[in-house]
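One chain comes next, on its own, written out as structure tokens in the form predicted on its own.
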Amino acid sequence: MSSQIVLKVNKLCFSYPDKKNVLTDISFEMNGGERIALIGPNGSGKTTLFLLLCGILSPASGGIAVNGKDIKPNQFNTDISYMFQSPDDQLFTATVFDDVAFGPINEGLPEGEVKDRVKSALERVKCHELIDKSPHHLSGGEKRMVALATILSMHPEIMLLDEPTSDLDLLNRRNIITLFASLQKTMIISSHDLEFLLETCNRALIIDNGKIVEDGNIVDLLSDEGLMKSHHMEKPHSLYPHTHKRAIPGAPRDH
């Protein structure tokens, strides 16, 4: 990992025209490499945050850089790609080659790399064979990861994350933790698979009613139970210590 600076959130404030103070004061810095987990209770701003960081939002006041440079709403920006919560927001063209290429094409890139970063990411999360299938055609597991091939097509600085397991069997989801073990991208995760993220960050940020209320290690910071519990969270079962033989038929219990 990195020691340079690749996001700086600084003082960053949001309002909805119905909602206000979704987010106030949220203010961190990532070095390159890092991965970190946002976690928090539904409704507490991570989505907001993320639509935020990418430039699909204007903050009402604060700033967002990455590498020094300030994400400007509504621009395209190679730096920073956003994987949708939902893979129907992402998957909106006539083939999967389309949708993977979209990124590429509108960075201006000519038409053999387009192709070979199309064939590369969709090779990367094991989905090469859907490449001229229709996306609503596809079942909601492989939505998910033909819409993270989207955004590996980029090449982007920092990838956001947002709820990237849900939808997925339990082979698609070993399969993307192999694969963020071998990216050496910089990452922010949203996730209530807590799991998944003790295997994938060593960093969180709780995020609660709009503001981050606590930034450190991420198994610090789950197997804090009162902690999680006052943010309407649960420790995960992995960080509780395993005191009870696991049943097993015909064995004598413990007395």
Given for the second form:
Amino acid sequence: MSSQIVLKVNKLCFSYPDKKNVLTDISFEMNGGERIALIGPNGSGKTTLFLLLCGILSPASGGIAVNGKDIKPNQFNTDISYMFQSPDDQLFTATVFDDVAFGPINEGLPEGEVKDRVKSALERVKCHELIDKSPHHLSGGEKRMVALATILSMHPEIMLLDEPTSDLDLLNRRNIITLFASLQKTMIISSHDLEFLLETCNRALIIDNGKIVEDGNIVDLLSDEGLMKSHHMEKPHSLYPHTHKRAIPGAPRDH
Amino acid sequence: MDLDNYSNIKSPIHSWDARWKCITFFGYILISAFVNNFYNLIVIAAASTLLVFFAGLPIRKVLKSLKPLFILLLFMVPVISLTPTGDAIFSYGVIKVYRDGLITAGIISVRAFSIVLATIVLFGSTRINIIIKALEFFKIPPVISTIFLFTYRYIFLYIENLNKLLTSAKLRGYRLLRGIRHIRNTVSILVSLLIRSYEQSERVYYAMRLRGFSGSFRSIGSFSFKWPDIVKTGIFVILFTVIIWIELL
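I've shown you the form predicted on its own. Could you give me the structure of the form predicted in complex with the partner chain?
Following is the full complex, with the preceding chain placed first.
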């Protein structure tokens, strides 16, 4: 992991026209190669934070800088990529090739390089055989993997991933964990799959009611049962002293 | 609906340069829409059927795609045949079948059959992105090609969403077209689908902007025009000339 700060978020505030103070005073820094788990209950502001970080929404106040450069809303920025929660939002063209090539083409890369990037991104997610298929012919898991390829093909420095394991079966979930471990990328991952986050991330930010309430080592934070309960979450089973279900409060007993 | 699954098979129709294939098929469809002569009707029906065979599309899939047309014709043909125009050729009680109505129904049926069959062959032998690229080559405005692309991409998703909503409603006692309460429920389902589509369109636009969309779809690759394309287009040009000549006689 590089000790250089690649992302700096400073006193970020945001409100929607019909909902005030969706995010309040959000500040954190991120080093190159770091993996942050963004966790919090539904409606806590995780997706809104992602939309601000990638420049889709404009903050009411505060700033975001990637590698020292301010993120300007509505500007195409190849340093930071966001994978939407639903792959159907991410895959909007007629074929898998066109979808994965969409970003590199708009970057103005030459045809040969675009093809190389598409091939390499699809190989990384083990979906190369789907290259000519239409997105509507793909299964939920395939769509998710191809959606991931659409951002990998852009070679972003920072990847923002919103619920990357939803729709995935256990094998594809494991493939994603292995893939993330092999990528030298800075990532912020939002998910309710805390076991997945434990395997993927080294740091966690807990966000609740639009504020970052905790920032620290992921194992330390997720092990704190009181902290998790106070923010409407549950301590992951793997963090109990032993994983036999009798040790887990509320788990059904064997008969 | 699944015809694009067959766009990768090898056939003389599949290998036809998309630009010339599109323009030839559009011309063919246009001419088929105005054919009146009996012999020409046989020619266009035969030509469309031959196109299916040359394209190597599975007959069962083609027939399945023709099903909506057959259902439409099943309602339309009796209505036109029973509409009083000219001499009645058959009567049973108050029901009379009219000669002119029967001829008109026949002409419309053959035209519709030929046009739909040609459209099936075009979309079954060319990937949609290639058709869009060909349309852009002919300077079709990007807005139209983008609408075309999104319709193709999302129509399946919305049909799936609608079916999910209907199933969910049916499991809770909803029945289509039964009473005022159910009409209100039908409207709620449609409004719900509309709102979901609107919200999704916003997210799709965000996803496009994040990957550099600036108003038009750019693509790579180029078309290649070979001599067999000239032969295929030429055959259709001769066919068009003969059809127009017979019509004008």
